[in-house]
Every structure is written in C-alpha cells, then in structure tokens.
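In the form predicted on its own, a lone chain appears below as structure tokens.
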Amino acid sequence: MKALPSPKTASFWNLIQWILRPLPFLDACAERCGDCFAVSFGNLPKLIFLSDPQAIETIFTTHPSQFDSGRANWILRSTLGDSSILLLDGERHQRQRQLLLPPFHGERMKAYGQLICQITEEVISQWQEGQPFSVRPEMQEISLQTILQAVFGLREGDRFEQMKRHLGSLLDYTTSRIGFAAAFFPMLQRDFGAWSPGGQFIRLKEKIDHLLYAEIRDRREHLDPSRTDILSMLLAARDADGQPMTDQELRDELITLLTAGHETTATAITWALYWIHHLPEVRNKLLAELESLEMPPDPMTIARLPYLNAVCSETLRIYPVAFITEIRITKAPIQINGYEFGTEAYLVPCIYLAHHREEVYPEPKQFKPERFLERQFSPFEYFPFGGSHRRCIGAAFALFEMKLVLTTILSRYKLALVDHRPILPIRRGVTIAPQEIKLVPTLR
C-alpha cells in the first residue's frame, strides 16, 4: 500500500492556518501532497483530505453503516445541541432525516416561492438610489426573515423581533474568528462574566432557547392543522413507531435550520451578486435571460432558467460556502485509491479542492458559468451540498431561494460595485465568505 503524504509543517501551525487561512492552506497542501493527504492539527485527530472523484465516489457509495459522521461535528455541539441531525449517527440520524425531509420537497417549495419573493421586495424597497450599501447584511436580513417565516410562520410580534435580534448576535459570534477559535481553545469557552466571549455565548444561547421552547410549547397547546410552516409539520410528524419529536429534538433541529439555513444562503447570494457585477459579460447574459420572463414571473419558471442556474452553480463551485463535507469516521478498514485506512480514520471529502481540479474544471480560478451549460458533472465532481446520506436536507430550498432573490433584485435595480478590486474569501465560522462588498443601486 502507498504511504500517505503529509505536509511537514508543525501541527499547531497547521491549526492556526486552518483557523485563519483555510483555502490557501488547502491549496498549498494539495500542491505539495496531491489528491490525498493527512494533516495533524494540534491535539485533534489527524484529518485525511481527499479530492479525487474516484475517492469521493468510494466514500459516497459505501454503505452509510461503515461510517460515523455526527461525532466528528463536536465543534457544533455547543450551539446546535446533542439532538441536531448534524450530531447524530446510525438509526437516530436516519430517523431525524426522514422526519425533516418532507417540508423541503415537492409542493412545499411552490408555497415558499411567493414568500421568498415578497420578503426580498420588502427588504430591497428600503434601498436608496445612489446610496452604497453593504451586501451581506442585506442578504442576511432576507435570508433570516425567510427562514423565520418558513420555519415558524412568524412575521411580526415581540417573539419574532427578539428571535431576529438574538439569532443575529449568535451568528455574529459563531462566525467571528474568536468564536470559531473558541471551539479549539477551552479557555475561551468559559464563562468569566457577561463581557467574556464564553459568557456572551452562554447568555445568548439561553435567551434563544427560552424563545424556542416557548414557541414549541405554545404551538403544542394550540396545534393548528391548517398551518404550513415547517414547525407545524414537524410537530405533526411521526416516525416509523408513531412517535413524535421531543421538545429537545425540536429545539435542536430548529436551531440547526435557523443557523445553517440562514448564514449559508446569505453568503451564497452575496458571492453571486459580486460575480455578476464584477464580470459584465455574465451580468449581460443573465439580464437578457431575465428579460424574457413574463411579469410577474412565476417562481417555478425562474427556478428552471438555464443561465441563472449556471451562475448559481458556478458561484457554489468556485468558493463553496461549506468547503469540506461532513467528516466520515471509518468503523471498519477501507481501501481508497490504493490507500488502506483502518478504523477511526477521519476522512474529509474536500469540496473546495474537488471543485478546483484542472482536469475537471479548466481554469478553475476563473468564474465561468458556461461550464455548467456545456456538460453535466457527476455528484463526485460537483457536490456543494455534500453527498450520500449526509447531503444537506435544505439544498433544494437554498438553491431555490438563491435564484428567486437574485431575480427579484436584478429585476428591480441596476447595481454597480463601489470597488472593482478582486474580493477574496475569508473564514466565517465553519464557512467561507467574501470580504465586504458594496453595491450602488439605481432603479430600472
């Protein structure tokens, strides 16, 4: 069997690089070590990164019982809780996945379409012509309102406003460098008072938990079968044994949907708006396609537009918001591309490196939506939402929201970048996001 290559740098320095500059670090490792390499990060388990499509295929098509993933997501436990689908394995994971999937597919998507467009219109109607604005906060406002209304059916009221405020503060903390670093350094997690990082986090989580449990309690006591929001559907859902979710399970799944569904979608839309206005040829082709729509456009028609889909796909390729999939921990020995891995090996299919393979994506650092019109990529070459039984359950919803928000914005405003300098990706918690982007709006 082949020896597994590894960078020669010190493990603690690897951890610092992973926290501060993950993409350049991965690029450097791949350049030195190739398709498969192992990296030590301080006292953490050694991670084995893989980007070759054959290796990805082996992992994604191996029976799920051969891997654990939930326990590798320990970094998310303090925020999401032990019952989050991202922290579960085996039968518990399968059960939760079956309960959570129905709200994100089929007829429900059509119902969400009008909601997404309406929220986007309300938010962007506040923009002032000729006045620059930071893109990310505006996209976060749209995505947060969308997720709150889709998940809870909340549009107004004290609980809605408190949830918005506290969730925003929680995400500001967990996506900051100190918030992410705190997961690796226990001293930063300790409660030294309300002004300490750990103390702020604990108090914020307590406030959000109070709101979540109050909403769950109220909805259980006044169950309305006519409501179509996700919480109502989850309250009514039953597993194969006829059992509902517990309050703890509901809380953990709700906070997972609220945090993961909010931050990632806002980031993807922000990236898309940057690329569209950074490259005039992309903007012109997309606007020509949007002009062919009948007004007001039908959300399902928007979702099928080929060039819009290509722009969204290329956005998620070049800088995938989640740049690695969920880690797979081997429960039995496995061979992958000539390497033998024993039990308890931490395998990391790397989305970013797989999406930047020259032989699959010529000129991978260039933004070229046309590549998604010219060929279809396999789920082992292109997998921005992960793969196999750990694929993001909200993938269809996120892509749908992305297309509708972009179409609504571009149909109402002409936008221009304040600064045409190249925008670089930076770490935001467990995701990758752009540096600050500012646009200037003009009404069409």
Ligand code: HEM
Contents of the next structure:
Amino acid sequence: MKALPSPKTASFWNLIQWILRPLPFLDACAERCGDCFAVSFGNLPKLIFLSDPQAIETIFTTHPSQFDSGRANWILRSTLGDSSILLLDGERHQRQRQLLLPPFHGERMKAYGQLICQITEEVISQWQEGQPFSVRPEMQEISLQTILQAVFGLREGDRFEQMKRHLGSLLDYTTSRIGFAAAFFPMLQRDFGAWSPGGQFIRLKEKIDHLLYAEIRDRREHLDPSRTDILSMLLAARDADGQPMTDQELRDELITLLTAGHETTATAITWALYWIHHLPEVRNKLLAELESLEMPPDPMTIARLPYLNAVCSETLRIYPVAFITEIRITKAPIQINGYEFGTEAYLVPCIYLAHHREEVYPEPKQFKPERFLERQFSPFEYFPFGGSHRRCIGAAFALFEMKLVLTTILSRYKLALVDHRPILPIRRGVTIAPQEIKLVPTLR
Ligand code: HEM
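With the form predicted on its own in hand, show me what the form predicted together with the ligand looks like.
Following is the full complex, with the preceding chain placed first.
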C-alpha cells in the first residue's frame, strides 16, 4: 500500500490557512502532494482530501451505510441543532431526506417559477438608473424571500419581516471570519454580554427560535390541508410508528432549509453576474440567446436554454460555492486508488480541486461556458452539489432559481461592472464567495 502524502506545514498553521485562504491552501497542497493527501488541522481529526474522478466514484458508489457524515458536521450544530438533516446519520438521516426531497422536485418545484420571477421583478424595480449597487445583498434579498415563501408560504406580515431581518443578521454572523473562527475556538462562542460575538449570536438565535416556534404552534393549531408549503408537508408527515415530527425536529429542519437554501444560491447568482459582465463575449452570447425567447418567457423554457445552462454550470465549476462535500467518515475499511483506509478515516471529496483538473478541464482557471456545450462530464468529474446519499436536496431548485433570476435581471437592465479588476474568491463561512461586486444599471 502507498503512504499518504501530507504537507510539511504545522497543523495550527494549516488551520489558520484553512480559515483565511482555503483555495490557495488547497492548490498548494495539491501541487506538492498530488491527487490524494492528508492534512492535520490543530487538534481536529486529520482530513483526507480526494479529487481524482476514480476516487470520487469509489466514494459516491460505496453503500451509504459505510459512511457517517452528520457527526462530522458538528461545526453547524450551534446554528442548526441536533435534529438537522445535516447532523443526522443512518436511518434518521434517510427518513428526513425522504420527507424533504419531494418539495424540491418535479411539478412541485415548477410551481415556484412564477414566484421567483415575481420576487426578482419586485426587488430589482428598486434599482435606480446610473446608481451603482452592491450585488450580493440584492441577490440575498431575492433568495431569502424565495426560500421563506417555499418553506412557510409567507410573503408578508410582521413575522415574515422579522424572520427576514434576523436570518440576514444570523448569516452575516456565521459567514463572517469571526463567526467561522468561533466554531474552532470555543472562547469566542461564550456569552460575554450583548456586544460580544458569542452574546450576539445567542441572542439572535433566540429571536429566530421564538419566531419559528410561534409559526409551528400557529400552524399546528390551524392545520390547513390545502397549503403546499414545506412546513405544511412536514407537519402532516408521520414516521413508521405513525408519530409526527416534534417541535424541535421541525425547528431544526426549518432553519437548515432557510440557511442552506438561500446563502448558497445568492452567492452562485452573484458569481454568475460577475462573470457575465466581466467577459463581454459571454454576455453577448447569453443576451442573443435570451432575445430568442417569447415574452413573457415560460420558466420551464428558460430552464432548458443551453447557453444559460452552460454559464450556470461553469459558474459552479470554477468557484464551487461549496468547495468540499460533507465529510465521509469510514465505518469499515476501504481501498481507494491504492490507499487503504481503516475505520474512522475522514474522507473529503474536494469539489474545488476536482473542478480544476487540467486533464478534465483544459485551462481550468479560465471561465469557459463552452466546455459544457462541447462535452458531458461524469458525476465524479463535476459535482457542485456533491453526490450519493448526501447530495444536495436543493440542487434542482437552486439551478432553477439561478436561471430565472439571471434571465429576469438581464431582460430588464443593461448592467456594467463598476470596477473591472478581477475579483478574488474569499471564504464566507463554509462557502466560497466573491469579494464585493458593484454593478451600475441602465434600463433596456
Ligand atoms: C447553488 C446552490 C447550492 C449549492 C452549491 C449547494 C451545495 C451543496 C453541497 C455540496 C452539499 C453536500 C453534498 C454532499 O456531501 O455530497 C449540499 C447539501 C445540502 N444542501 Fe445544498 N447547495 C445549494 C443550494 C441548496 C438549496 C436551495 C437547499 C434547500 C432549499 C439546499 C439544501 C441542502 C441540504 C438540506 C443538504 C444536506 C443533505 C444531506 O446531508 O443529506 N442546498 N448542498
């Protein structure tokens, strides 16, 4: 058996790099160590990064019972709670997936098409001609309203406004450097009063929990079988023993969907708007395709546009919003590409490194949507939403939303970047996002 290479740097230094500069750190490790390498991060279990398609295939096609992931997601526990799908393993995890998947697929998802376009129209109608705006907060407003509507069926009212405000603040905290670092340094989590980072987080979470529990209580009291939102479906769901979900289970699943479901999508749309306006030839091709649409376009027609699909795919390839999948902890020995791993090995399919393999993606640092028109990539070469039994449940929903939001914006405005310098990716919590991007609009 081969020995696993590791970077020679100190484990505490690795942790600092991982928090502050994860992508350059991964590039440097891959350059020095190759396809598969192990990294120590402070006192945490050693992580084994893999990016070769054959290794990814072995992981994604091995029986799910051979891996745990939920217990490796402890970093999310303080926000999402013990019963979140992201923290579960085994049968409980499978059961929650079965409950949560249907609303994000097929006919149910199509029903959100008009709503996404309408929310986008409302948000962008506030933009002033010639007035630069920061892209990310605007995209976050759209994706937050969309997910609140999908999850609760809520679009207005005091509770909706409060939920929107507090969720926005929660994300600002969890995606800040201090918020992310707090997960690794417990001292930063302690409540030293309302102005300390830990104190702010605890108070914010209390406010959100109060709103979520109030909504759950009201809905239980006034069950409405005609409602199609996700909370209504979860309230009606029963397990194998005929038991409904507890309030705490519901709370943890709701906060998971609300956070996982809007931060990631907002970042993806922001990146797409950057690339479209940074590269004139991409924008021209895309606009030519959009001009072929009949007005008002049908959301399902938009979803099938080939160049738009290629632009969204390339956006999620070059800087995948989630740059690693969930960790797979081995429960039985496994051989991968000549390496033998025992139990309790922490395997990490690395989306970013897999998406930057020169032999799969020539000139990997260049944004080229055409690669997705010229060939098909396997789910082990291209996996922005992960794979197997942990694959993102919101993948189809997120792509649908990306395409509809982009089309609605580009059909109404001509936009230009305020600053044409290349934008660098930075860590935002567990995701990779662009630095601030500003666009200036003029009406079409
Ligand atoms: C562009 C947007 C998004 C990206 C890039 C993304 C990416 C991912 C990735 C990489 C995973 C881990 C998969 C694995 O370990 O194999 C994941 C899991 C998950 N995502 Fe997403 N996601 C996005 C949007 C969404 C949306 C819109 C929702 C829901 C409304 C969502 C809900 C979830 C949930 C609940 C999981 C955990 C699945 C499990 O552990 O079984 N995500 N996502």
